[in-house]
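For reference, the chain that follows is the form predicted alone, supplied as structure tokens.
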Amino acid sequence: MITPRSSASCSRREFLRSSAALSALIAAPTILPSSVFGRNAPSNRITLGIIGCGNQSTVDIPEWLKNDDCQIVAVCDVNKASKGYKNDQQYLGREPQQKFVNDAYAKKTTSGTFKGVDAYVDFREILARPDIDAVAIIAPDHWHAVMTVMAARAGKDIYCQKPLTLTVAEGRDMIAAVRKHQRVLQTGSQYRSHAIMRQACELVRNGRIGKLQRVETYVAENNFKGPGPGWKPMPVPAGFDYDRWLGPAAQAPYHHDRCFYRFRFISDYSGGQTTNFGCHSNNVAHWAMNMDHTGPIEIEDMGAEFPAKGDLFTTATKVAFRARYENGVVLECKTDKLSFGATSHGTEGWLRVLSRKIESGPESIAKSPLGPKDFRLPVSENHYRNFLDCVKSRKDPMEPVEVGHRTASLCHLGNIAMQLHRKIKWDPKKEQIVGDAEAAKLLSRPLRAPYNYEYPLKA
């Protein structure tokens, strides 16, 4: 077991130069020269393990290798290589992921080869090595609270993508182990490193639309189709280990359409596109309104749609949901051709941003520059970067885990909502749903032992 490490000053930076790293320079990852990475001399670098190799890991990984003073020591996932993630043709796994980290490496090396990354079936393995400082959580929904649990309690930072979980209460324990174990966590929420993100909702905090009434907030289409009432379980494929990828979910027959990219669409993994998009533009719009660190009073469905009864895919395929909050102002989450953005409405204007621009009525208001009396929002342009910098200050980084869960909190109460078609009463303060335990069943899930928050850690 290890001890884990409370705060920076147990850093590999003093590891490797104590005594103690002589005697484990053999079991350290292979470290790339200082040629390679310019100044970053190996006891400046912040070596990272990849937990998870599917479709996020095409976005992520090249993201962390264009960062000189981090290097990719080891990759994990339970599939060892296959094809048919998002498409039919991308062909993903620990194997694949290995192999374009270690050629990424060999590419900036003068003998133009490297094979220092390794690659490991069970994350505790990543968990369990004293030389890797921080690990990038990108499994599947489900897994995200256990991981970033035993992760905390290692002695790990942590990147861990959105959705930040899978029920409101994962959130909470998530919070405790951060903060007791003294780690950073960024939430993989892109957009809150986005100056166009960022100017938007500065100036709706800055009352340029007026005072805020109402927030529209768009998630995509399903852009897939499950496989209908009927459906078959499938043989699992050869080189997936199914039962670690189900970890702390219940049991339940393969189907290809379970694992991979799909899995989104399944309640016991994720919570749809609720969650897979709303996590994007509802914690948009909370930096808008100044919601990060609470919520909403009430939750309502507004005419949600799920798949048929028998079918394998079970979230909502029309998300359309109301959020009331205690000052007045009215959210609506809804799936529209949009797929992503927010929409702030004002006694004086509205304003919407988009990935890509600022959108507004009338058109001086997303022209209207901020002056320096101006609130101003924290500055990031680009989230990985963010969370390295972190590491090393020990400051919290744009979206910590208070904020991550506040904005999956939102999802999932919607989510609760739209299942039960009804309203539902919330009090952010204490995190509870208030006269329904119907309602406030679904705030938690239990979790399938070996695969929960005593999993043991292996030595």
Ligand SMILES: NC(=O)c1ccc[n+]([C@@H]2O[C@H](COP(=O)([O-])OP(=O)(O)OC[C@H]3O[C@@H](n4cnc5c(N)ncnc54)[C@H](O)[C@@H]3O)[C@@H](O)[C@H]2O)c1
The other form holds:
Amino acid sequence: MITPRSSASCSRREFLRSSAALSALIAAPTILPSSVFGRNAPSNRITLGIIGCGNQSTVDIPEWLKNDDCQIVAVCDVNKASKGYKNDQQYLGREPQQKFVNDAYAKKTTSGTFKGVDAYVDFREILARPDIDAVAIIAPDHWHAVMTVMAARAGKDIYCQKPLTLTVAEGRDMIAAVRKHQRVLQTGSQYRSHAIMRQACELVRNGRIGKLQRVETYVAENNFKGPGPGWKPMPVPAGFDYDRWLGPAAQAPYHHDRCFYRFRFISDYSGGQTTNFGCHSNNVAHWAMNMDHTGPIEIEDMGAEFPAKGDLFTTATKVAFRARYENGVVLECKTDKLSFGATSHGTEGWLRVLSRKIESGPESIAKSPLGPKDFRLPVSENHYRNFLDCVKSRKDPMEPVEVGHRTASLCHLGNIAMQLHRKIKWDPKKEQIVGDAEAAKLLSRPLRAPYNYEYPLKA
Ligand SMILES: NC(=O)c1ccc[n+]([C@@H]2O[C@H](COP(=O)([O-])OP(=O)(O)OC[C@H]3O[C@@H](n4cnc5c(N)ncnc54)[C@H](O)[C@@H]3O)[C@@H](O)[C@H]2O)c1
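Taking the form predicted alone as the starting point, write out the structure of the form predicted in complex with this ligand.
To see the whole picture, the full complex is given below, headed by that same chain.
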């Protein structure tokens, strides 16, 4: 679907097209010389703001930098700079990542210097800039919905990391905002742009394993342990705006294990490995099952385990749930040493896809070529490139908002069934839990003011 840009983006483009304004901008220090971007004139470049300069930004920023029609003009993080992200030595935050991007662009200039990347504490400063086309949201999961809704309102296109949401209700809010403001949103489950995943899903979709009956999906074991019951609050480190980090989540005392990287093991901020790895593995499964726009009808716990009561960490230490779909296909998601991937079982064989390999029984299934009459999925070799192309074409990217929402919803429903240790029934059309008021309450959460959808856009 081709959708027009918002007035915010259009007016920027119109501004750039006026020759007087263009020469003024080219002379401005924040715009790189044309030698850096080859044929990509400033008016053809997508300007990007990075929101969240932690662990995953070390993967995403270099990917954006590979594209000479994209320019990172600003970064934002509530942490100025510190060690202690995925490992004790990982040194990150807005200043290190500002330097990283400036240095990368400096290498492309003849002078060897570049200082044009701005750094902000408050992401609304990025949203308020009319010269920024798109944002990459790499903040923790509990911020994704508010940032996405506000970015859409501000007329920005959005690359939002997976899991797209913290709750099912947030997904509907994000879909409404993206559609209303006609934005392009790519969910950051990058395996949608891996050829091996596409090949595996096409083999399943074309019936090479016969009629699909069951899909097993894998999530990694937790790679951190919580501080255990009796943990004590710590002083907030200098240079870290902790209240803004908490944002829409409930007020809570600071502890180092609450925030950088480890937030994913605390259900106030994330769904644990169920959503962390589950939004990769289950996303591939939904692609193979042709379930991108729907969901299961029944979800049950298969013996999940959780940390001790009183620990700071609250998400499952052992993930195990089963989901049944209207067509009878069953999906089983579990903690496994395989970490990530899916095995599809059919009436004539099975097929497993992991990060780098496909295997099957019988072996011939994985080697089976696809013919001209076979069904084909959309092709993308790079998730970031696909987003940039869609920002220009206004077409849907590989994983638009509804698809990211539906995968995340499956994971959230799995978490609800595991947390309550019982079977729940789900209406995938109405997106409601049927006949279980206690479970239904877990589909949404209050967003703490002022960091909710009413958060004024102007910083
Ligand atoms: N696609 C993938 O394979 C993949 C891999 C890892 C992480 N992720 C996702 O990326 C996101 C970030 O994960 P991470 O591992 O980088 O976490 P992280 O804790 O290392 O980094 C998150 C950063 O966001 C910052 N932040 C928090 N609130 C903010 C705010 N209001 N404004 C600006 N910055 C804010 C934090 O200070 C931190 O520096 C998560 O949603 C995670 O699921 C995706």
